[in-house]
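What follows is one chain in structure tokens, specifically the form predicted alone.
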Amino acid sequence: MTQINLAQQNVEQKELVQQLFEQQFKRSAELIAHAPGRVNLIGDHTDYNDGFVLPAAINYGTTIAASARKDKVIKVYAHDCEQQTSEFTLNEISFDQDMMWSNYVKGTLQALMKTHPEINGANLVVTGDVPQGAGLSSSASFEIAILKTFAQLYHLELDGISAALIGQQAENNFVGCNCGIMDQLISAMGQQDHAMLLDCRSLSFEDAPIPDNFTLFIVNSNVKRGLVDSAYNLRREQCEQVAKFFGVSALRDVTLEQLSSAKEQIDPVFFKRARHVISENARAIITLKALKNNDIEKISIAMKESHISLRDDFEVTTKEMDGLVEMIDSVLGVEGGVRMTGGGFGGCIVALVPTSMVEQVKDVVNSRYEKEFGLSPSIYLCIATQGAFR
């Protein structure tokens, strides 16, 4: 995507979010928020390991107007969802279970004002085009928004990773899902035109430039996921075990050598799952070093052995999954770099793809995806962006 479309891109945006805010509000908005979405390269279920994730923020994102409010009101307009309205007050917030999309808003700003509690309500309209459960984190970016959108409703004093511990705190113990740190820092704190390589322990990290003439080119096979519902929070008790087992708050801490040392001591599907972790941490360094060198073919080699590594030591791609990383690999071969990405059981695939590659790529997943595995394919050509704090 040019720079010209992402700028009419992000136009169309605010020219919608402004417009329903009017027909809902009978007034024009105070201010337009923006939090991106991201897709993560390399390094997945590492970073509730204290590991090493390379994501990038993307241009589909979520979208808010606002308006501040004198009273501790919150009235929502969600334009993408069924049940679209959501009207709570910040005294008495609580989870709902039947309109599941208002608890992101509800746990971001419970957790919100445990630093801030002297906010008050606000009238918000949201719009995204983030694909809800392909793994594309469309929940950090509604809850990155959600505070950046706070942050400049209230001038709070708000950086991007302390809005990163917000969102994901959030996600914890309000929904329910026990994520890592990367899908909220990324939405955060993302470089435009960069993948950053996160390390989620520390919270600190580096940027690497994405070559100029490669593509973000995602997939999603629309087999739907969630998260919650998943085995992911299953996943990560099970490296909690071995972590455990090795005296060590997190994987971050074992090495390879060390777990194969204690095979015959660890429950064999633990083993896998350990395996997996410690193995993708080096591939998510080794990655940025090849995009710092832009060497492709060591970043092909890394992905093509992350998406093995999920398949058959994690366990969360599925086989509609695995054709779609089949099928791009077979065009790109080392001249790019395709795997699963996001939480798994579904979701999306990324592929690293030059620009003049693109039209074969797309040719390959039409021609044969839907013929094959009987679901349509959505396909998304993706820059890398700047986050909502940076």
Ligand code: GLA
Second form
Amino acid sequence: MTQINLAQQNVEQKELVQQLFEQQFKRSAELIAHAPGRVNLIGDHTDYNDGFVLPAAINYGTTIAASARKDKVIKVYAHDCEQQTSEFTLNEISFDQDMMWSNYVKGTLQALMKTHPEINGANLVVTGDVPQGAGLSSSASFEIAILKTFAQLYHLELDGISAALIGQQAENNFVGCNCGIMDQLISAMGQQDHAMLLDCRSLSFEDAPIPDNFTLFIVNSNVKRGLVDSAYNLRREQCEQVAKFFGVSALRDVTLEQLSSAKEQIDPVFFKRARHVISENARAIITLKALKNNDIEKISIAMKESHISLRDDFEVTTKEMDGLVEMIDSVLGVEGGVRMTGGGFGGCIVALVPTSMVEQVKDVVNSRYEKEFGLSPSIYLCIATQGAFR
Ligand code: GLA
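Switch from the form predicted alone to the form predicted together with the named molecule and print that structure.
What follows is the entire complex, opening with the chain shown before.
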């Protein structure tokens, strides 16, 4: 599928969720809400350091059919999960060890009720096509879809930035992942055909066009990500330690010069972590400018350097991700860019590929990846779509 038929994809998800709702609840849904997943073009592990990221919302997401209830009960049917139904009341929300997916609903609603205690319950049917645990933010798209659903059901005054912060609170305080704000914010506020440079300190953002005739080419390495949350949280702690050493609130405030001059006093591993974050912030800004100037070569170089930094300094890539990047780079050269994307430790790589080269890139992935790594790749051809609250 080199042509991306977005309209058809949307209609299919809506029809499916509507049908499932009728089967489950014996009536039609009151509304349907959708929130996209995301791919990060550049700027990884910078968001929780108050830095810069450059993601785009994509044409894979979570869709929810819903109707309001008069009581405080939430009934959820999750079509894509093994244990499909969860039921709880808003008056008594507790973590569910056995049904992880339900914690995203619970955590999000618990956080939402801090500012909107007036909400009542709902009947919900959820389906999605963001591959789970692949670094494309299936969980953020779930949280934002829940928030969009409740905003509409109960006519809440909820803007995209507040929604993103609520989604992040759900992850940080309920699910237990100390993630930054990038995933929720782009899912809420992404702009069609654009990536977004987000300043994760001020939460101000600027849209940057994806160059015409380029495709967001994503490959899932299909490496199962193990112990992701603990490894992620550890990286975050290491960054915070270095910020503390410099007496600042976040690595955003440290320059490469300052870091280098303190090299002897900093643990070598911590030093590398900080070097990644500081240099990655600079690359995100360079890429924003390059996107605006349609300077593909600059983008290509920045993406390549970003991958190397995530591989060698931040140490969150895998040999499979490195392999995918190397094989795609061998075809693209400076005509496009390629790097790992998201949290790492498995999951996806992203490439910005001239649409005329998509088949060539597909061929190299299909002919080499499985042979060299014993895993079959999943390829997603994406376009940048609109966020749920934009
Ligand atoms: C995960 C987190 C984000 C961000 C990325 C890495 O996706 O949820 O907040 O930190 O990893 O850039």
